[in-house]
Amino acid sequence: MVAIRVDGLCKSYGAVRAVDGMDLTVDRGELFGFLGPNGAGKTTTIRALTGQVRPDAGTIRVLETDPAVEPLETRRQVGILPEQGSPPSFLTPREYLEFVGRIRDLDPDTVAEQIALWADRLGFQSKLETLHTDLSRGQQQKVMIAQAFVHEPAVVFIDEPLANLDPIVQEVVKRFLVAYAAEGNAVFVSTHNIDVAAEICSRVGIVADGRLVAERTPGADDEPLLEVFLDSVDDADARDVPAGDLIER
């Protein structure tokens, strides 16, 4: 069953074409990796898929909803972990996750169970009553992961899920994502990490210049994913542009 379908998605910011005719589908049960260099259009695509920006052209369906027409309904049904998101500094993890549970229309008992589950899974039990402003970036990332899954969404969008996490927690998160997709959910992971994409994703889409330029199934293709990536991405975008100019659009 198709969970995400994108046809001809375009989005520009002034003269900059961030997404240029993007086509892709993701089925339930897939852990789909969205791999590309900085400025390839990954973040803009996710924002369009989650109703945060309105596309200039093209069609999107996420769980049969149109994010451009009913963005609140789309966001109600999905989970979102933004790359640079952080919890409100004036709330504790417990208070923030309780707030997320309320806006997700979860009953208090379910919220309490989810908070206990995620605090145990990611190891932030001792930080539940600590203000976020006093937590490390890694501890904040754990809370952000929890909020994306607290309502057990059928589709979840994740931007760099392993950022700021120590190796042990990274392994926990990787195994969880694989298992979550195997339960019939669609997990859409945007990342720069080729090794992680090759390790956990059931399918990887390579994006460059706002277009999906290649798709591979890790483990089933003979050519290493790194070589596919280098062959698929235009040299001028991936290697010759000064690092200071490689800004995610």
Second form
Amino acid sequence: MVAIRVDGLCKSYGAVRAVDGMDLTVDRGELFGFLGPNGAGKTTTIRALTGQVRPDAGTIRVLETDPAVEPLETRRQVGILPEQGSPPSFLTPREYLEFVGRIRDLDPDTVAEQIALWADRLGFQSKLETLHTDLSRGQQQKVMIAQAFVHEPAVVFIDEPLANLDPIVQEVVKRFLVAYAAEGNAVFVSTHNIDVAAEICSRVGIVADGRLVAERTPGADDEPLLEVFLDSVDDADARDVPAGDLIER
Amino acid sequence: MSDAPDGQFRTARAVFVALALEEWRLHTRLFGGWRFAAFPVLIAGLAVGATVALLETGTDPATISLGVHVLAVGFGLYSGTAGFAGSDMLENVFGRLSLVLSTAETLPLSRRWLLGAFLLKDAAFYALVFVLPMATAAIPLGGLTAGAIPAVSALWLSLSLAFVAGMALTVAGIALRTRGVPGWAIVGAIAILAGTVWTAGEPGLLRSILVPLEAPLPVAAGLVVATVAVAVGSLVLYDPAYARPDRTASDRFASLADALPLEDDALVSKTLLDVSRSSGGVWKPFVSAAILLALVAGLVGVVREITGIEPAPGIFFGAVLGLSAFTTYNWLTQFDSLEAYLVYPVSIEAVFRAKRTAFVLVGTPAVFVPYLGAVVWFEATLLDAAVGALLLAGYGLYYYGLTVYVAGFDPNEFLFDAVRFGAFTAGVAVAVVPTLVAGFVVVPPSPSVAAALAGSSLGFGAVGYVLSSRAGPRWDARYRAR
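Could the form predicted together with the partner chain be given as well, to go with the form predicted on its own?
Let us now look at the entire complex, which starts with that chain.
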């Protein structure tokens, strides 16, 4: 069952065409990796899929909603972990997750259970009463991951899920994402990390120059994902990509 | 940084140049190229216009000079906070914008040197783009003669010294904070010092310190030496390793949101907690209103001295105190961004609506408490006090709506955008100028004047409500189209 469908998506910022004819679909039960170099259009695509920016052209369906037309309904049904952390807030993690729960009309008891669950899962029990602005970046990222899943959405958009996390928590998050997708949810992960994409994603789309240039199923295709990525980006992306021979150093 | 003195100075120079370039680009990119270039012209226009108007209404030139210097000191006090990454405001406003300021964490640069260069750059930059246009007030003060350029230059130097002295005082305060001196002790010491000078009957000395242009040479020279000494001493005293311990809080969000019978209770509660827990706490809006109260009270005294007529205090304070809506709104938007709300299922319209509710909850006591004090102190008649209260409510909402509509979620930034700042100033003048004239001419207000002003208050209040309601869709469209 298709959870996300994108046809001919375009979005420009002035003269810069950030997304230029993106086509993709993601089914429920898939952990879809959205892989590409810096500036390839990954974050803009996520922002368009979640109604944060209005596309210039193209059609989008996310769980039967059109984020360009009804962005609040889309955001009500999905979870979003933005690339940039939240700005400094003087709420504690507990209060922040209560805030998110109230915005999402969740029952307070459910929110309390989710707070306990996520604090235990990612290890921020001792920080539940610390002001968010005084948390380390890693701790802030844990809280932001929790807010994306607190309402158990059927589709989740995640931009760089492992940023600033220690190796133990990275492993926990990776396993959780795989299990969450296996429960029939669609998990859309934008990342630069080829190894992580190859390890956890059921399908990987490679984006360059604002469009999808290749798709692979890790494990099923013989060619290493790094090779596919380098070939795709060399062929398609005319932006600032480092010289291939330097990668050998 | 190299230990050799010439190496240190070479590095400091490179840092200074990078900071100056960054400052220039920050303003020109953030506020739109030529619009920022027009900002000094706008300030000069306001300075000349206000001075001409004050002279025409019979204000003593010496009083005008004092007023301009007080403004320069106030701006310096405010600008001084920008030098230290310890304050919440700096982290939020400048922390993500200044790459060079954060290089002390990644490059072998002394944080003291870096901050010194940063403050020096700020002093030079604002002396040029802000204080120099202010100094054009010397033209109407001295007349458009051959001596106008030297007069502007002299006033510029004098104002710059007042501005830098203000900066140095703030820097000293922050340096003391990094050494563990509590904020209340610093504020208390300043208040006691000011009170002592005031009650000792030495306004002449205070005036000499505030207005170097009119001070005897030894006093002016002393102020220069003292400012440099305080600035350098503060940098030496400043503890670069100072770090505030993690702050904790018990769960207040749920109970606060439950207590608010509002549609946007979660958004309002978040804003209220952000404001009350950030540096300065819930008292920040009160302090802003108190500063405005002191300025207006001083103005009332000046008018009484010159004309022998005391303006209607209710009308006067009611019309002007509402201007604190700008600073109150600034505090309410200091700790979040519109982009951050785009990941939740809330509309930008709801965010603006919540800010307006928070503004009413925070701003009402912040202006009505000083207003009540003022009408009692200046012995306003009952009718005058009642009209003033209406003006305070209606005009306050109007100033708020104007700020939100013109500035969106970034009221601090629009101060430097000549077009938007000009529109805001014109919008304020439309309401406040005729009202103040009425407050001058008919004292105490007659029933017909009172009725007209009450109608004006309701009308402007309605305009403010509409403007603040339209701000949501207006800025929503702008953000989503980006």
